[in-house]
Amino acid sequence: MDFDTDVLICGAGAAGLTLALDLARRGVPFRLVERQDAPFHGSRGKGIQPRTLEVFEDLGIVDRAVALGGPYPPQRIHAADGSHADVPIAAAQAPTAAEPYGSPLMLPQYLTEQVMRERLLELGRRVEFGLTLTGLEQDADGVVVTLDGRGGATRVRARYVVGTDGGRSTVRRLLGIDFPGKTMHVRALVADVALTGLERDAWHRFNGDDMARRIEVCPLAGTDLFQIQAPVPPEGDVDLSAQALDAMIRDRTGRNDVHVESVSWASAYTMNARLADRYRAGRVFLAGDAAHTHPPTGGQGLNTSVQDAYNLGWKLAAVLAGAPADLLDSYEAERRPVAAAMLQLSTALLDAARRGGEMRRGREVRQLDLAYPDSPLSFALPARTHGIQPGERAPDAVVLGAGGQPTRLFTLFAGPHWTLLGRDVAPGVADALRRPGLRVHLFGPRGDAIDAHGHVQAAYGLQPGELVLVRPDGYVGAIVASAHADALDAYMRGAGLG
């Protein structure tokens, strides 16, 4: 039977947006499938981690996301005695050499789907929006989708299929796939409302210490707006209107200077922690909140979502491309550890909010840390010892080219490719390892960068003749002496570098 397209993402949130921008950056077939009629335009989701980031620069769109939003503000504690002190909510971070992101960004979730669309139409793909999921059967060779829209039901034949349809996941229920967790027992409204009387220069928090009566009021950079933020009964049903939350902020904050003028978002919702059993059934893969859910402490949800479809997306294209089929294997390995680990700290933030503990962030939500070194494609002959280790993170560094232009690792990283960095390489050595979607950049004696400053050698500690490995997604796949490129000749193929 023919296929109608490589690859069906079911759903055009932030994850499915993500892997969409991949896949057609790597010229691979595929269709992004949403549910509703329009695009989401509420807030949900803010907060853009440095890692993530890292990872909008390598799809085209770091410089637009973080012209339209801005930096978190200070978090004003206000006292019931009228006075208020402001403290930061995350330690102040600089940007290195190493992590060119040091702090996060503040971006509403609907202005970061935004740049992610308009980058996906510059690359001539877009959202099909109003096509419901409703069916899927699949065979050893692909998948039988049936969508229902406006024209009626079709079917839709695909190689893969991607859920990334959110915590209701219809691809997950069709899977039979169980989301076991807990329901945190914390109900609460977000609204994004035009409202006078607070200054835009903090994030204010009122009855800090009181869970049910707490409401914080937050800026929205990028926009005129603000987001309220509020635990509401765990029954009944929640009056969301301007009129209402005008009210709630009176009666909580007992001033009568703060007014919301009109909402232009506002949903309530009761807080989950869960995570899928599997992530992958035969062909039928899950990412985002269809894989995990979180509370929204931390602001780690959106990016660990993107994160998944950004490790996804470039094994999915190797496989399509002749690569070997357990290579995908590798995807719920490296990302369900990260989302369980991202569960804990989501929920410990929270646990911490209800005790009335400050919001305070610490490195850990920034994601820079997270690694695979347990993943079968984190390789080292010999083992390391010392610096950088396979599974981690590849560091950023300013180097000089060979012609004395500054530029970036990450700029020799950014695109579909895998990237080969050598330190004092003998020749022969790297020629017989250049191949199809590998760039190889050296340093040392007739090399084609400079580590002018430093960072280079800070970063990696690379010994003389060592060859480092860089996956597409930027993390470090093998670390290999010369004496062992045969051994990285045959990892590279393994990993669909023919």
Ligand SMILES: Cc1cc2nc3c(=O)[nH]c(=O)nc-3n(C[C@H](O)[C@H](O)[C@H](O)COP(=O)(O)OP(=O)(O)OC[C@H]3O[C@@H](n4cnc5c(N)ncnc54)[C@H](O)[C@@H]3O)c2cc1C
The other form holds:
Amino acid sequence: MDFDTDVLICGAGAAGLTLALDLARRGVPFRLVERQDAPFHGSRGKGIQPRTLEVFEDLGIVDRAVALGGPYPPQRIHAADGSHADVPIAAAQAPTAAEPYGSPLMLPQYLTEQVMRERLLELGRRVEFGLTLTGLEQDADGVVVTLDGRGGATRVRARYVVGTDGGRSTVRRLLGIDFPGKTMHVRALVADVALTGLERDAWHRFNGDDMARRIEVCPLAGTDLFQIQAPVPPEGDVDLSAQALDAMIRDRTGRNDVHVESVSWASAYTMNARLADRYRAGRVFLAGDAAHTHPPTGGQGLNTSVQDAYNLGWKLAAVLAGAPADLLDSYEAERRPVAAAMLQLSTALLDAARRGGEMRRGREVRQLDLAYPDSPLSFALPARTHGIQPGERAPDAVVLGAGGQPTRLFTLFAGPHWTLLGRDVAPGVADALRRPGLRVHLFGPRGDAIDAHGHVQAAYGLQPGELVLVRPDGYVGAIVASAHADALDAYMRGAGLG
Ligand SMILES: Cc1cc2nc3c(=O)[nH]c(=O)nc-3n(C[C@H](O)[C@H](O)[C@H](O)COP(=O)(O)OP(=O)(O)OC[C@H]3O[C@@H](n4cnc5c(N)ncnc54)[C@H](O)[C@@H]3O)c2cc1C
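Moving on from the form predicted alone, kindly provide the form predicted together with this ligand as a structure.
Next comes the full complex, and the chain you just saw is listed first.
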């Protein structure tokens, strides 16, 4: 049987759409199928963390995401006596040359996905709605999936399949991959509502220290709606009508002047903390909530899902183009530990919230310090005792082109290629390393880039003659002295840069 496509992506949420965007810009043939007949329209994950904004910049969607959304307002803690105090959710963090996005963006998930679909359309691709993956068989060369749609069942043969089909993943079940963890015994409702009586300049919190009666009402940036979040009893039906939510607000806030006019989307869900035993079985991968589910505290779920897909996309494209197949093993090696740490963080934040703790968030939720130091793709020769380490996020920097024009490292990194940066590297060394899929930028005498503000040196701490290889997903792959350029050549071949 011939192949119908190279990659079949199952599920068009944030993870599936990110993977589709990355494969589309690389020209990889794929299909993106989605069980629902129309786009999802709930707010769900509404916090886009700074590292995800950097990913969005590379995918060409950051400006329209920021234009649609807005900053997080302060939280307004309402006391029983009617007084209130405003507290920032996170300490304000101004952008820096190395970290251009200081603060998280608020953008309801349906708008994030809308922006992604718009970009996908610009790249000439679309989601195929109304197709449900119901079966999967694989052999050494490919995978045959069964898709059920209005026209009946069809069988599609792909070289690889990626299950981005959410927490109840069919792909994970069909692979027989375990999803151990725990149910948190916390059930909450989340509802997007039109509401009167509360200002839109703050995230309102009532009864923060009472787990049974707390309620939060947050203005949803980019819309006229508010998002209500409130714990509900672990068992039984939850009435999600406007009248019931109106009564709940009255009961929990003691206020008669706040009214729910209509409900645009609502859901009651039980929080889980689970991590798939494996992210891969043969030619089938799991990404996003299919591989891990977290409590929403800390706003990590969507961000982790986007970054899973961003990690996998370039590796799939490289192996399809002839790179050694073991490159794909690094996906689970890199991303599963990140999800395990995320699970601990969001669970700890949930426990703090249950004890009535403050909702203040620190640097740990921004995902800028995520790194892959133990990855098989992280390499230094000689070992580094200073400056940036292999596996770390490659920082941005404001630089000049040799013509004197201002630019940024992230502008030089943007796109599907790898980037090699060198400081005071002899032209012969750099020339021997040039190859398709690699862009070389040299700082120093006769270099094409100028570290006019010292940002590159501050962020990377390179010795004369050192070379830094930046992966397509913006992490440092290798740091090598010119004397070991042959080791860098071998590294690149192993990663599919022939
Ligand atoms: C109520 C709620 C509140 C949340 N709040 C937050 C928050 O505040 N912050 C945060 O970061 N995260 C939050 N999350 C988590 C966040 O929404 C998820 O982490 C994110 O949606 C994961 O993206 P995904 O693409 O992996 O999965 P999903 O968004 O779940 O997308 C999976 C897609 O696959 C489709 N699908 C499923 N099965 C099949 C099949 N067999 N065939 C074809 N298609 C299929 C589904 O229809 C769906 O569109 C919340 C989640 C929920 C449920």
